[in-house]
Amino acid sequence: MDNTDTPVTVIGLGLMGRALAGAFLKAGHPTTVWNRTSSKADPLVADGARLASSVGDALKTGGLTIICVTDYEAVRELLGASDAGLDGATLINLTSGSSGQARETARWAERRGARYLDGAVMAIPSAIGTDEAVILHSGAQADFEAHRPTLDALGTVTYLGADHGLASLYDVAGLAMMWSVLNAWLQGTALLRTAGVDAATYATFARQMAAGVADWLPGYAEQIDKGAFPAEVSAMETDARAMAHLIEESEAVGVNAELPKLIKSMADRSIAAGHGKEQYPVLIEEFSKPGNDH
């Protein structure tokens, strides 16, 4: 399946679904679309897509079916419809959900005779079809490789492994990175605004800091994977003193200190557990515990 003659079906035409279908059309794939509100398909039909009359009709194209709807419950509802024959179909589910839902839906689809890959879109709709769009996939590697030339129309496609839950886990792990970086920047911005420094000015410095910290990750990852945390840069007890300074400064200038207090509470627990002389990545042990353990 390495040419643009491969037919593709897209079920679900929200902003992301429409972008996915548009990318396949642009790449020359015969594209069938379906959506509960059929009028959302009008621009795609004008560009050459075929509007299916039902989910079952959409699945009859016999090529690759992409589904991108509100949640996993909707996936099973739509694909479980009486006229939706899944036997022999190849499904790629790009609906957001949990890793448990991904694994459950994979089993559900496979019991009905379908090949199933779970995925996650790490991009905004306007980026689909460009290298900036990262599309994650997990499931059987043979199924991914068979359809990779078709999926390449969407952006930078990545295979993560056979566990169907990996794409969802990477998705939320990526969100954790995104929100943590943004929240740290907002904390710093709030602090500097009290001295008349605008956000744009601080953003340049903050970007340098974020890039510098990113460079630490491979070395810190080695420590985590080895389970050994020698203090090559600074010890946790030193970091905790700096955290206290951040909290004190925030409170002194009238800035919310909830975020640094949360981080310091985790550092304090780590120090109390005997890790004060070790390096920051030792906090993985605190992050790996459910919150009700404390």
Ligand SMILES: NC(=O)c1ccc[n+]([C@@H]2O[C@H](COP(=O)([O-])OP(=O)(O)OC[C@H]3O[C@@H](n4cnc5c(N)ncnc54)[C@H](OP(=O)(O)O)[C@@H]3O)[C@@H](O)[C@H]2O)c1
The other form holds:
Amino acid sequence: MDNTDTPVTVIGLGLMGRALAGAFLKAGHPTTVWNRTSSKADPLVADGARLASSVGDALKTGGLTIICVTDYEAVRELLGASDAGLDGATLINLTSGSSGQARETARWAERRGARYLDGAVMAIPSAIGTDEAVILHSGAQADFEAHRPTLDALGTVTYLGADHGLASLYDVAGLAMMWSVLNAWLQGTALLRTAGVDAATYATFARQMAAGVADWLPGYAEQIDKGAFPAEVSAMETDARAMAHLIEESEAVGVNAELPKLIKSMADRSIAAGHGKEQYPVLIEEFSKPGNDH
Ligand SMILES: NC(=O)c1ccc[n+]([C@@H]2O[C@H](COP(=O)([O-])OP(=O)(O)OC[C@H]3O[C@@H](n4cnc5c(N)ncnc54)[C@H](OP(=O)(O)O)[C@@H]3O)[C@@H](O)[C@H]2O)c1
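Can you return the structure of this protein in the form predicted together with the named molecule rather than the form predicted alone?
In what comes next, the whole complex appears, and the chain from above leads the way.
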């Protein structure tokens, strides 16, 4: 069999599942599909997919089974159904969830005789099947490598490690990066708009700032990994004074100051713990323990 002869099954045909099944079909894989609302399979069946009569029937196809539904509760409900024999199946669960759910579901599926990889889709449905679609996997490397030629049809597929929780952790870490960058940009946009600067004008500057800060990450990561934070560029107490300016400026021009206050409160706690003369990444110590949100 060449790569494209490998049979694939996709369970869950929401926006993402349909895109995944469509990419397998486009790459020439014999593709079996199943969805609770079976009408969502119609366009895929028209393109050559086989509609399974049940989850059990879908799993019997052999090869590789991808499941992509709303949440892990739905995954367990579907795969736990009485006719869904998992013995001998290889499952890749691309449903979003927590690392704990991923590890627990891996143990659950493996106890039933399945090989299980967890995954996270870092892309929108329209990007599936292109290099822009990054899809993360964690679990046994041998299982990932065995199916990599098939998974390549979906986009840029990446293996993270044996811990099944890794794909979910990278997923939420990526979201934290995305929302933090966007919120910082929105804060600046709100400030600049009070002086008549439109969002597009500021976006050009903000993009340079974001790229510049991104370049600091490898050096800062080295400090975190070594656990030593000499102030080579600036000390935390210098940063904290600039944070106070950001709060004052926001309040003075009538812009929301909640985010600047949150940023400063973490720096203040770090300074109170004796880190004022160290460099910014020492804040990892604040991020690594439960916060004061309760
Ligand atoms: N869309 C995106 O841009 C995107 C990006 C990255 C990751 N994801 C992740 O991909 C997963 C699917 O997202 P989606 O956008 O495809 O969602 P969606 O369009 O809302 O589809 C949800 C799918 O889950 C099925 N489902 C939900 N509960 C079920 C249950 N109890 N039993 C059987 N089937 C059930 C639905 O079946 P019915 O059709 O019968 O309702 C449908 O196939 C989510 O975990 C999401 O976080 C999505």
